[in-house]
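Next up: a single chain in structure tokens, the form predicted on its own.
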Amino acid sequence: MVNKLLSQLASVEILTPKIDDTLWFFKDILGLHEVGRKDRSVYLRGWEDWYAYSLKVTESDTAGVKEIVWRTYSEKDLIDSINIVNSNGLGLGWDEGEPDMGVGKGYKFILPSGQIGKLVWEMKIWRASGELRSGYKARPMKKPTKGVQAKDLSHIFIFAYNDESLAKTVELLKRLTFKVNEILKEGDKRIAYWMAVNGTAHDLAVSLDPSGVPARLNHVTFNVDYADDILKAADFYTDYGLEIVGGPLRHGITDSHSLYVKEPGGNVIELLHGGYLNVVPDWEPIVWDTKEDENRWLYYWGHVKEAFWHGSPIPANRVSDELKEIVRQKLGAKI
């Protein structure tokens, strides 16, 4: 029997120093409803999101993550997830929660790759009412009238600093019974993971990244319901002067297909279509080769810019003194 402690990634709180032009990308471009505003953040939802909100946007002087959510089965698994990263020494305490929006106490922690995350168990599924409730019952509320209509949270994709980072990072997430799907290398060296908690392809994915920077971002990613919708996107991002950084194309890790572009606060947002369900209760992970695959991991077919291998990072220089000291303290890196 397997005991799966983590239910799904909830939500992610992303950085901008442009919170307007964000928040123009994310309601008018891609279609995200607006839940809540809170001090500094706003607090936005796809149209199948079960919870309140997936992405909370937080005006700052940089773009990047700030906190990465995940939801565990139960209050039980809560504390067994508790006491795995504590185990690790990366633990740093309960938070209040978010009531008005449904959330519950979470327990904050540090990944060894530096990013923010956080576990929470109560969570309120969110129902529209008033003229946003669907006639279809099982979906929290009506598709939106405009921009690209994305569907629901799907994946983040993080950096590592180092080689013992990334190791440390996958093992932690193996622990909390992340399944590895597949797996990147270049000749012996293992340098990226494709990993799930909730079936999927990969609901989280993290890199090397030869930076040496521990906290970077490299994309999150919304699903959108047609592979249509990926065509209609990339017309408004050029009709609207959004710099495209990749695709479309089609992923030959999780066999997706994939657009990503630069919003206008600095971060990568990727749209995905398709990807496979993965419950096989004795997979084995795929591994591509960089040499024997070349790039046909990341577009077998499509393309690249230049610009999409630099991500959504924090640049060094903007890091937080709180997250720079928490990452001296908790990983013994610099940054």
Given for the second form:
4 protein chains.
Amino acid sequence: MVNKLLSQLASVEILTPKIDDTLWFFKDILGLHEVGRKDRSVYLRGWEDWYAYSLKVTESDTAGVKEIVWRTYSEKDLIDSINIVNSNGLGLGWDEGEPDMGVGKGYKFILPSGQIGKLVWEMKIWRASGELRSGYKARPMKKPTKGVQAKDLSHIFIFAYNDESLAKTVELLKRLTFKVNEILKEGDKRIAYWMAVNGTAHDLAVSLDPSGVPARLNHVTFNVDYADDILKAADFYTDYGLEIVGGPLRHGITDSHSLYVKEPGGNVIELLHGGYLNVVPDWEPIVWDTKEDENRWLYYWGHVKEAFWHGSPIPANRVSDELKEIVRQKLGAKI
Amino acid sequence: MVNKLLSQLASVEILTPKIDDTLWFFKDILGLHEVGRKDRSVYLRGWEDWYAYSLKVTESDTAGVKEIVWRTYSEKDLIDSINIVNSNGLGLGWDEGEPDMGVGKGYKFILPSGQIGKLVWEMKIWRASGELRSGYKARPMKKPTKGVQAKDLSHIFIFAYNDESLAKTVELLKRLTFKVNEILKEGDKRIAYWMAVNGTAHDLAVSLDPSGVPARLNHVTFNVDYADDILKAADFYTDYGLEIVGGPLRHGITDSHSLYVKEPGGNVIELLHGGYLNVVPDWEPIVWDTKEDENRWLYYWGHVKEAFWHGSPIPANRVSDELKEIVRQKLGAKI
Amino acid sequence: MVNKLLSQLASVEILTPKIDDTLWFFKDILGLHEVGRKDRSVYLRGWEDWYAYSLKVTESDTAGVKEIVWRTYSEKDLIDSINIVNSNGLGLGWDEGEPDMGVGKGYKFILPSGQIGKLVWEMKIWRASGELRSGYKARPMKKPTKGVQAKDLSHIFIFAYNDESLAKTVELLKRLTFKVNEILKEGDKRIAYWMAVNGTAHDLAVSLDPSGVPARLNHVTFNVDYADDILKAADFYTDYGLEIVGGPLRHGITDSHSLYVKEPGGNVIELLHGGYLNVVPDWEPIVWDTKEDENRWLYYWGHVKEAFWHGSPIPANRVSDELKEIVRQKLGAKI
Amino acid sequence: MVNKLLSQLASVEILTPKIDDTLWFFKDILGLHEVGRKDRSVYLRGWEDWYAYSLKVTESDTAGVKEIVWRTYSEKDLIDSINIVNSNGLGLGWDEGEPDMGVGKGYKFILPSGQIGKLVWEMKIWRASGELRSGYKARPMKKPTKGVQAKDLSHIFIFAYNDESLAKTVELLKRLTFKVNEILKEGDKRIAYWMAVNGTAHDLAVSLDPSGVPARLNHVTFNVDYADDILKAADFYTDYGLEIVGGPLRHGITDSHSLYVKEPGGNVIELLHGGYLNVVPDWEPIVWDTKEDENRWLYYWGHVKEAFWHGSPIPANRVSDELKEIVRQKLGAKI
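Previous: the form predicted on its own; requested now: the form predicted in complex with a further copy of the same chain:
Up next: the whole complex, starting with the chain shown before.
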């Protein structure tokens, strides 16, 4: 019997120093729908995200990721998951969630890579009312008529800041029942992992960037409905002054079509189409090698900017004092 | 913790009275790859099917489905699944599988709808050697350069032959851990169910056709890589003399792009693109109504031929004497 | 040396009794860009239309087409073209054009099918300034971020109201140097013609509808950049409450992908992708037959609503008193 | 009245030192159809090419272009065109054509850039008989079920070998009624021209490569039916061991989607989708600047390999003794 504690990545909170421009990007170019605002945060969703929002954008003095939220499969799985993070000394305690948006209380923890995760069971299916209600009864809302109509949140790709950070992060994620589908190594060293709880090629990936700076974001990714939307997005990006940092391309790892852009706030956002579904129970992770396979793991065809990957990753987000303190206490890192 | 006994639909065996024409269809038009032949059967696969074959085509005097094979999540899950079918008196015993193709022994049973199912644990991941080996390391083989390059087996859609048959079939499938995503009702009566074990909108569907004839096939479906492949297939189908029986369309139920054709042997084969991923743990099935929603559940846009659905389903395959005997014994049906 | 008096269809003026809804359709769903308003008219353009506008939408008490504007290849060609329409007694005199939009004076005439045409030489290339200026230097403006981003005006399809009207219309259009690419006949009678001056499969088509009512519009068509935009438009149309009257389909005649919708004002608007380029100098028109070829000339695959074509064409627009008077005088028709 | 002597690019003859591999590329990967063989040449066509063949592949000891064939608009236009090339001292005399393929006698000449051109009037429309006959009556043949189904010949891109060669080539092409749509300059110097006789953005382009070696080929281009075919081709190219030298990308100049590959024989072959139609009579060429616009003229998004463009163009084909002699005599070049 398959052993899954987590059902899916539910939402990601990212930071931006340019909230208006960032919102223009997500709403007018990607076509996400705004479902609410609170304080300095705006809640957005793709037309096929099952819960109220999949992206929380919060104004800040820097770019970066603030919180990653996973839903568990049941209340018991929540308890079991909490026990796992606590047994690693990573637990940070409960927060109340966003009850007015159908998201109940969650248990926060720090990943050994430094990012803040949250485990939630109580989460209500969202469906639009009024004019945005779709006639496709399972579709949560009509497709917005803006931009490329990003469909739903696909995955988040995070950095681990040193070898130990990477090893411990992967170890924890496996215990939280992530299935590792593909691995990248550099010589003898494993430097990146693509994994999922939801049966896709990846709903989470983590790679080594030996910067010593914890909690850094590689990118956040949304799916699109059509491969042509990737081409259409490339057109929007270039002509509306956004910087494409990779693609259109097809990844060797995950076998998906991709396009990376730096949104005005500095975060790298990927659009994805295709890629495999993989629920093979006894899957052995595929291993790629940066030497043997050169860059084909990243772009089997197409291209990415040199600066995008490993070495000078973007965005180079600064770490807040609050987070530094948690990292010092929980991870024992000197920062 | 999610409770899944079955990991996925592994393969389907269909019958054809015109083996050469049927193979031309699957190989030259759909672009499936032939991996072997045995007796009167040919084994085919899409370029992204994980196991050796997903379609077994067997020469016969009629069209129809002969066997549906599911893989379990583990050896223990195989035992548990067998116990379930046996507790319903539906077990038919072991067969040896196709060991030379990496498919081990399986336990056969009859569905209350009359089709023969098989449960298998031992199944080896398949990867091409030689010229067909892909550089995408997770991709089992290169895309063939023929036809529309159907990607992998998506689902099978079967008929139940009366109300009781439908109810019992759904009951059994739920016990085998299928998750029901959408339901169609006609007035007060539920007449069709879309369900999955693999996290998609459906890898199995069953609908009522009160013909009294058990074991009938509605259609078998393969995924394509690009939405444009649906359009390209429509072009091939019409210009090469095949009969499109529905589409291009977008289903209301499952929210996927679709095209139905009658292959030369008489079976209806669907191509699919898109559709949602749904691993929501507490999902309540969406219910459509043939009156309230008219045909939108079937085609939200696009069109299908009248004859295709309910009433005069195709193909009207005759039932073999051997199967009749099983149906009489196991299901107590008078045929 | 090729003999072309006209270079291209420059714009079409259509009428609508629901100006706000019609504008929502063209701007939010099709993604046309508004370049100006005057009196009861709004001027719209696709991002790749070369002149200021390709669609003029005018509020009226009915749907329909008011004016069809063609540009000539030179000033001399304008004079020659005027001589042709005048020699047929169809001339209606000059109008001043839209000088503030770069469209100079034009000579109006009535087609033997009853619609008003206009011949213009003076027409300025349009290019956006400011934020809408595209970095693609030949592209007149950025792609709007709304709807399906209709690219440019493709063609207009008009009705002739009886046999003589059709014959005379085609005769005139040939003299104006349209090249007939394909013809539809019903038994011995030719009932529709697809023709072009711009090298495509058609930038104009005319078919017989023996209603006796002159000046009726079949539909107006815009191109889209991607085939998937046809599918995306079908999704928008159905989910936002618009009535698809045909498609997605591929025409037998012109070999193009198509989708027909009735916009809120009642006019049928088509989106087109692909179709052939045909500059073969000695091309003999292809002839289709409604009996022999059934409906394949209209939809080689896909489908249209019965009511759409011949018999009960839409929209059934009423004829204004002013136009009736012109029709009586110039065409000698009793209406 | 538009002044066109030539109607279209009818065919291109290219050379290859690896005829079998080159044919595998064009037939199995691009999906061109073989219509005949003669001596060391094979004749190929896309499914929508109007004449018998658009590509003649001839075995040789090098890659390169051997002959470029244009059809005139009439017999008189043929005479007028011949007079133009003769008045420049570039005429080389008649050849008999390929009468068994419907291509009559043609007049050969040398372009000031060194390539051999041919002017033909007598050319028969080609339509498949038998199984390949399409039901789309205007479509010359069914789409082959192989590869990406390249649709038809789009354009040829040639090099001029010094400044004077470029200037004289463009001058001649303008007299032959090519319309220049876009120009690239480097500082004050114009170094490339995109032009057409058929109303598209380009059916011919020429750029400066100051190698001093005449008659060199930049690339030959075919159109595809769907934008996704560009992505599909990229997949085939990489996985079947072909070297992509540029793309998938969208050109700034011509606004078209593109993918460049080096076929096994060494010639660069481009696939194209989209791009504008431009029959504007008083079009002023758009001018791009390599400094101001950087590489956006070549790839507005996407990427090409450094080596592909200007500097080390591919393929570096050797010039035959026969051609050298013609170049010396007709162009007065020292080689």
